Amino acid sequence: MPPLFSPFPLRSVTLRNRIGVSPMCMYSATDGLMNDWHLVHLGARAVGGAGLVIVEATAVSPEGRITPDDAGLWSDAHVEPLARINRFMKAHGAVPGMQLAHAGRKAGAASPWKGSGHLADEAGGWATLAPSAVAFSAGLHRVPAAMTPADITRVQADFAAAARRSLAAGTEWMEIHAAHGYLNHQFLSPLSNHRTDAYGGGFENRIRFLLETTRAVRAVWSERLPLTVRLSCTDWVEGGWDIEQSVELSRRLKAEGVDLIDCSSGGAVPDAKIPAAPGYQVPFAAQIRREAGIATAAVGLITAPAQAEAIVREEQADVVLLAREFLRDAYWPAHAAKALGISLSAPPQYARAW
C-alpha cells in the first residue's frame, strides 16, 4: 500500500488516505449560507475518494467575510445548510472538515470576478477591523479601526460559536484560518500588527490573541475530535513573520490541544516576492513536524501523484492538502490510486467506469 493512501488516525477520527481537499473559497453563498454549488463541489470531491473534505474559509462574523458572497456561521441559520452537505460527504468516506476564518482588515472587498478590491460603503461593503489602522493595499485601500479590548473579546466569542455551530453541523475537523493576511496573521505579523499593548510588538504579544482564540475554539471543540491550524509560515518579506516563529508558535499551539498544522505561506502584504514552484512550502511542513513534534499537512503546488506520494513516504508531512488540482480534478485521488498501482473502491454508481 503506497503511504499516501494508508489511513491516518488523529483522536478519534481516522482518515482513509493522506489525501485532503484545501479550504477554497467558491463567493457563491447568500447571507452565508450555503446552498446546492457547495453540496455539488464538496460532494463530488468526497465521491472522488478525498480522506478530508474542508469547507472553504467560512467567516465567524458578517464583518469577518472576505466578500458579501462567503459563506459563514455567525447564526443557527448557516447549520442546517452546512450539516447537509457535511451528512453527504461522509456518507461518500470524507472527513468532513470546516476552516474558521476572519478577514480582518482584507474583509469587505469584491468576489474575484467582480474587481476583487474593497466595497465602497453603498455598494455592499463594511466597515473593517485589524490589529492595526493599516490598510492592505492600494486595491484593499480601506484602513481598519484598530480592535480594542472589547472588540477582541467578541472576535475570540465569534470563533467559540461558530465551532460549537459547526459541532452541532456535523463536522469532524475543525481549522483555524491563522494564514494568508487574515485577522489571525495579522497579529501575528510585525508587518501589520503596529501595537504596542499585550497583543503587539514581541513575539509573546503577538501570538497571543491567536492563542487565546485557540483555547476559546478548544473549549468548545470535542476532545474526540482534530483541531488543526493554518499558518503562514512566512511572510517571505524581511522583518516579517518567519518559519523560525512558526515553529515556536507551533509548540505553544500544540500545548494548547492543537493537534496539526496546515502549513501555506504568505499573504500579509501584496508586494512579497514568493519563489512559488512545485512543493515549495514542503520545507516548513517538514521542519515544524520534526522540530515542533506536531503532526503537519503540506499544501501548495502538489499535483502529481507520486509528488504527493514522496511527501508522506518521505514523512515530510502526515497529509498532503490539493487545492487547484481538485478543481481541475474531482476524482483526482482515484486517478492518483491507479498512477501508484492500486485501485480504489469506486462508488457502485461509477463501478463500470472505475
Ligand code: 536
Second form
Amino acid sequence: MPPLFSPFPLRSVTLRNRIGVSPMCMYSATDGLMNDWHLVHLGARAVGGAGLVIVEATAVSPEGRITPDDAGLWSDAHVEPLARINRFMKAHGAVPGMQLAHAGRKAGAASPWKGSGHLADEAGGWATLAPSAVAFSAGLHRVPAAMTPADITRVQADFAAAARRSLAAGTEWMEIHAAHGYLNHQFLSPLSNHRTDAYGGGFENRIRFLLETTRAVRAVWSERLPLTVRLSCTDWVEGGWDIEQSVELSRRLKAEGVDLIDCSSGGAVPDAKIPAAPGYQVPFAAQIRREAGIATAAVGLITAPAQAEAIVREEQADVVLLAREFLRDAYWPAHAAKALGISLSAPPQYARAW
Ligand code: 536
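In place of the form predicted on its own, output the structure of the form predicted in complex with the ligand.
Complete assembly follows, chain above in first position.
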C-alpha cells in the first residue's frame, strides 16, 4: 500500500487516505448560505476519493467575510445547508472538514471576477477591524479600526459560536484560519500588528489573540474530533513572521489541544517575494513536524502523484492538501492511485469505469 493511501487516524476520526481538498474560496454563497454549487463542488471531490474535504474559509461574522459572496456560519440558518453537504460527503467516505475565518483588514472586497478591490459602502462594502489601523494595499485600501478589548472578546466568541454550529452541522475536522494575511495572521505578524497593549509587541503578545481564539474553539469543539490551525509559516519578508516563530507557536498550539498544523505561507503584505515552485512550502511542514512534534499538512503547488507520495513516505507531512489541482481533477485520488499501482474502489455507479 503506498503511504499516500494509508489511513490516517487523528483523535476518533480516521481519514481513508492522506489526500485532502484544501479549503478554497468559491465566492458563491448568498448571505453566507451555502447552496447547490457547494454541494456539487465539495461532493464531487468526496466521490473522487479524497480522504478529507475541507469546506472553504467560512466567516464567523458578516464583517469577517473576504467578500459578500463568502460562506458564513454566523447564524443558525447557516447550519442546515452545510449539514446537507456534510451528510453527502460523509456518505461517500470523506471526512467533512471546515475552515473558520475572519478576514480582518482584508474583509469587504469584491470577489476576484468582480474586481477584487475593496468595495465602497455604497457598493456593498463595510467597515473593517484589525489589530492596527493600517490598510493592506492600494487595492485593499480601506483603513481598518484597531480592535478594542471588547472587539477582541466578541470576535473570539464569534469563532466559538461558529465552531459550535459547525459541530451541529456534522463537521468532523476543524481548521482555524491563521494564515494568508487574515485576522489571526494580522495579529501574529509584526508587519500588521503595531499594538502596544498585551496583544502586540513581542512574540508572546502577538500570539495571544490566536491562542485565546484556539482555547475558545477547543472549549466548544468535541474532544473526539481534530482541531487544526493553518499558519503562514513565513511572511517571506525580513523582519516579518518566520518559520522559527511558527515552530514555537506550533508547540504552544499543541499544548492548547491542537492536533495538526496546516503549513502555508505568505499573504501578510502585498510586496513579498514568494519563491513559488512545486512543493515550496513542504519544508515548513517537515520542520514543524520534526521540531514541534505535531502532525502537519503540506499544501502549495502539489500536483503529481509521485510528489505527494514522497511527501508522506519521507514523513515530511502526515497529510497532503491539494487546491488548484483538485479544481482541474475532482478524481485526482483515483488517478493518483492508478499511477501508484493500486486502484480505489469506485462508487458502484462508476465501477465499470474505474
Ligand atoms: C491563496 N488564497 C487564499 C485565500 C483566498 C484567496 C487566495 C484564503 O485563504 N481565503 C493565497 C495564498 C497565499 C497568500 C495569499 C493568498
